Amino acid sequence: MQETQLQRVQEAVARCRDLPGALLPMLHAIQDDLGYVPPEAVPTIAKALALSRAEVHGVISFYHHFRSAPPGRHVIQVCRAEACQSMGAERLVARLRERLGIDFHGTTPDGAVSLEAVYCLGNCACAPAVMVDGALRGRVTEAVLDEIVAAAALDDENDGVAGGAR
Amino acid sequence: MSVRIFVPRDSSAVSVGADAVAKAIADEATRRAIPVAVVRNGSRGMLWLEPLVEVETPAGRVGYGPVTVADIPQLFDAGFHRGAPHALCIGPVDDYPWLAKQERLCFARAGVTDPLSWNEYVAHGGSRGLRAALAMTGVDAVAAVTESGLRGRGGAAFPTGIKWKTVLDTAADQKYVVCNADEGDSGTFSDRMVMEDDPFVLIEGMTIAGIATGATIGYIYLRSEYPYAERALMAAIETARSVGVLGDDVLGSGRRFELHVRRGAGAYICGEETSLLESLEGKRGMVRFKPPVPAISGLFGKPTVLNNVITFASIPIIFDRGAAFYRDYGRGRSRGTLPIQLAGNIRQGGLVEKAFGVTLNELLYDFGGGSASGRPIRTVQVGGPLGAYIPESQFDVPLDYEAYASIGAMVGHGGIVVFDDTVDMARMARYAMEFCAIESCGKCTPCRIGSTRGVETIDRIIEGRERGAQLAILEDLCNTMLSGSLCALGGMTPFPVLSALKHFPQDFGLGPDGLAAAA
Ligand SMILES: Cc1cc2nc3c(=O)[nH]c(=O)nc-3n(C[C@H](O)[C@H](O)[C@H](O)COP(=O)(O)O)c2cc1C
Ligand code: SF4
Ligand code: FES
């Protein structure tokens, strides 16, 4: 963890250390800023709420959103709920793993494109649907999804990683 | 005078396009030199219409949709800005037989009004049930929630008024009231749309929760998959500040309400109330040991109203209209409105506000149009992933609590996903196991490991080795599930597979009678 991202979670860690049941607003602050909840974080975060670093890490696994390591500039999320699955969904799923040769939960060598399965995005009679660096995208069809991986792959420009955290 | 023309802001329609349509129709209308005001309402639940462009004219508002931006220099060609005909003129909304055939009472306003004016909130009904409520002793406000006949629409559909009155007995130096947004259901959206399209009937509802019980602080529970809910609740939250609605002195009132939005983290078992609060607290979602129950000793141990979006957003109407009003919609113990969601392989999807005893026959043809697809409807899951998958044979049984509950399925948070006949139930059984797996909280064994079991008891059965004997290790582990879980995800994944099983065995290679012919 660099310095400067270091200085960034003891702020958000102060913004959010006397609101009652600080511990979810605070991982979410410092995954907006960086993307991740950097492990390096964790004593930090534990010394601010007197908890001990297990218990830290212990909600940090527990929920799906919460990321250990730095996702890729932009994040696709597909939903693999029932209503999606009766719209191909899956088909969905084959074609971005054959695309970006990832799986979920992975992230393209070059640092372009994580790929996450989220179940159910609110958009079920617009579906299929996906969600990319938190835009919703509804209807969704091969060629729309072959169009979103080459806009990730040609805008390497945006290294900020924070583009994808929701 | 310039024309108002309105384009949705819900995340529906942003998701196919909304937001460049906006843009599209200002900046052709300014080319043109033609006056329009583009207003961003929300939207009206025809969700298979989105975009859904409506043009105010003096005979109403005209929609046209489903609009591309491709389509705007034709439309505005055709006199679209004035009302005119066009091959996606659907004509005056307000007459559309797919929403003039609803019963809108929580929906009343979705997609008519902007949803981030409080203005307009006021001037479509809306603050007028808390001034009610704020007149009333607590006892007689709960006493009219009782009446109603309101039941959670969470799932669990426990009578509001009940839950409210222990609350309300209960003595505490400070309450809470907590609102479950966690919606992870698929096939449900009904909370996203109320969040997104009529912000403050929530905060409403909430606060008159509040103001009938004795509780001072609200906190809003919701998923993190729903950002542009939480950027609309934000502002509609600091609206009611600067009105006067939430603070210190709720309308005048010398009362006071305050209101935070949580953000939840991905977990679908956090929409279950205690583990809900656990999460809340800052803690992992494990859920808690029943009782007590949260209305004594919920949030941080404190008595505390906890319930789903539509249950508060039902709360403004009954008693701006009555108890009475409310109770008259729906059937046997299933009273008032319920806002059901029509979603997957649908042709008309959308949200369908209806009392309760409407059919699935009405919602998948009436409404629905039949599936996307246009192949045959095969089969619909209602109720969430937990809930059973309903055959051809029952399209008939009215939709209400108790008559769902006879046939073994469950109407839950009113989410309905229709599939097609290329659907394999076989598959289907072993996601529901999958899911359950994936989203356990883990503190109960059948649950636990039982769903992982399940899933390869599953694959096991569709190759075809041993069929027979992994069919009875299926139903052993289901009961086991049943009976040995402590929350609902355990103990109801099993009826989605076992209504699989049930009525589709040929999906699993068996013959119609459900034996193990074909192995
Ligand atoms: C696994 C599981 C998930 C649930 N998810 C939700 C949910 O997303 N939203 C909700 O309102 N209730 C959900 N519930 C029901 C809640 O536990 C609770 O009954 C409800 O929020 C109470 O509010 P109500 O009485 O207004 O329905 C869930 C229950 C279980 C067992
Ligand atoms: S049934 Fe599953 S989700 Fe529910 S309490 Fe037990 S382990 Fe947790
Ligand atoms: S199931 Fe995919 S958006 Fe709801």
Second form
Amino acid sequence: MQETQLQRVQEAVARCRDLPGALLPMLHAIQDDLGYVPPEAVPTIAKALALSRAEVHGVISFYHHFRSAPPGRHVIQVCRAEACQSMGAERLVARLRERLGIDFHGTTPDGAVSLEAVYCLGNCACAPAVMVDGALRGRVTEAVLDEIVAAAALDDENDGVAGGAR
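Pass me the form predicted on its own as well; I've looked at the form predicted in complex with its partner chain already.
Here we give the lone chain, stripped of any partners or molecules.
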């Protein structure tokens, strides 16, 4: 873990250590800041909360929301709740698995895209829903999904700047 990451972890620990049930807010703060919870942060978290490393690791590995490795440059989250499943989310998942060559909690080998499952995006009336880099999309079809993946690839070719402008 880089020194700046360690400092950011220590700041999150200091901010959250006195909160009731501090472990989850602390993990959220670290992931919100760094994009993941580095495994090297576990001893710092455990010591601050008087927990074992195994207890901290157990919480990180139990909740699918937490990552132990950096996410891809683009994160695609597919809603797996009942409304979205009834409207075709499983077809979208199959398409993404085929197109990206990864499964949930995976990242493409080039680090471009991570695929995640979520269990309600609160957009049931516009199912199936996906979230791409924090932007909610509803009534997603396989064609729209292909456009999303193509746009992410194009964005990467342009160094993460839409349209290539700097």
